[in-house]
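Taking the form predicted on its own, here's one chain by itself in structure tokens.
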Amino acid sequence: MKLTVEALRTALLATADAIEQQKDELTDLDREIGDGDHGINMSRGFQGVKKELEVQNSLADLGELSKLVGMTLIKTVGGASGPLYGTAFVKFATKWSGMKSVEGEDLFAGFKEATEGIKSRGKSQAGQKTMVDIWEPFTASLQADSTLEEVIDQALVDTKDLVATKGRASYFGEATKGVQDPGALSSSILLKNIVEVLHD
């Protein structure tokens, strides 16, 4: 599996469109177990990314692209999600600086760094019903003989059954069981679009 600059750019543009289509669903979920603004915030952030990518056609490497995305998300996404998603892309930028494509250990190292960045910034671990519960199994599966899309789908199912113990959702306690975490869902949208563009 190989990820190139153009492939990641394509995945990000597709993510912006998919987030827009699922904006209301993300917001409705967040109304149930959060502030009710996740879809609106993610839409604003990824539309900002889309705008930047449409004017930046000469990004030299994955590091430069990832840094642009990370800084755009930090600036434009409100709530907790902006720093978390932004951190993930800034961590990609650190690992992939100067690289026009990544595969194998380099691909894994970028996602490992991003996942650890999300955990550190959010002070969260797997099992707390957050986006970590999607990023961590996905990252682990990059080193296994797994079907990545199936790993994401299973992680979504598993996360839905958890009781939130972190963030605003934790205030809702047992009521969060059986409700999809909006951050997990938006993460699945992004990661599935990246899977789509990974080249064998």
The other form holds:
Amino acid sequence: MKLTVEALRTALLATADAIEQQKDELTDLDREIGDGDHGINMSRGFQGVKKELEVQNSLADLGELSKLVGMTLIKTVGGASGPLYGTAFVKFATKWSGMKSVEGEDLFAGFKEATEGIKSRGKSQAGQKTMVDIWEPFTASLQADSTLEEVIDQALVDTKDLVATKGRASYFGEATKGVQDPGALSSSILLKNIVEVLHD
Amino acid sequence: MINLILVSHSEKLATGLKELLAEMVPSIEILVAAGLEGGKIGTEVSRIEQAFSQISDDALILTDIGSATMNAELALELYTGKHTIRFVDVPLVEGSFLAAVLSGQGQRIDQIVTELEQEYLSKEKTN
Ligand SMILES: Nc1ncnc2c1ncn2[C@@H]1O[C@H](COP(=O)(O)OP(=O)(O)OP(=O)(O)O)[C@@H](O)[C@H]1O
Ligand SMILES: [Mg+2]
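Right, the form predicted on its own is done; let's see the coordinates for the form predicted in complex with its partner chain.
Full assembly next; the chain just shown is listed first.
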């Protein structure tokens, strides 16, 4: 499995389109167990990313690309997901600086760093019904012999039944059980689009 | 005099708090980094960075909930200016009252942070 600059760029553009399609779904979920802005936040952010990627065609390596995406998300998304996704991409950039493509240990190291970045930004851990419940099993499975799409789908199912103990949703307590976490859903959209472009 | 930076989801909340604090310590310098454009609720890094650019001395950041804290910590990591800015994770209203009084008494940033941490350490926010 290998991730190249061009592949990541393709995945990000596809994510921007997918977020547009699922914008209302993301917002509706956030309305149930949050403040109803997640789809709007993510749409604004990934449309911003799309615009940047359309004008920047000289991105030399994965570090530069990830840094650009991270800073754009930080500037445009807002809310909790802005600093969380922004931090994830800035962390990719620290691990993948100067690299035109990554595989094996390097690929894993980037996702590990990003997941740890999200956890430390949110002071959160797995099991609290947040996006961490998608990023963490996904990252772990990069080193295992498993089908990544299935891992993401299973993580979404597992997250749905958790009770939120972190973030705005935590104030809704038991009522969050059985409702999908919006950040978990948006993370699954991003990560699935990245899986799509990983070459053998 | 140590400046206070109030980071909140609501501009009204932060502006109201600023009024309360000014009544206690009229000379206090308070910057509000709250809400989004058009009076909408939310927090964003750029408003916090704008407040950073307006401080006249070292400054203390206080936040309300969730993303206010994340955006404040992120803005702090990106800050390259000449002042010392510190974030202290204490309840916004109570914490800023104590901070305003201490600042008015001429205490410096590290002293204020230490006092606030001592006062609120056992009541740490968890969400
Ligand atoms: N502390 C945290 N750690 C990890 N993920 C979190 C945390 N807080 C929120 N999230 C994730 O962010 C998603 C919500 O993002 P959204 O853009 O709606 O921000 P928000 O919660 O509205 O922000 P705000 O704090 O301004 O209300 C949640 O569904 C969850 O997955
Ligand atoms: Mg929300």
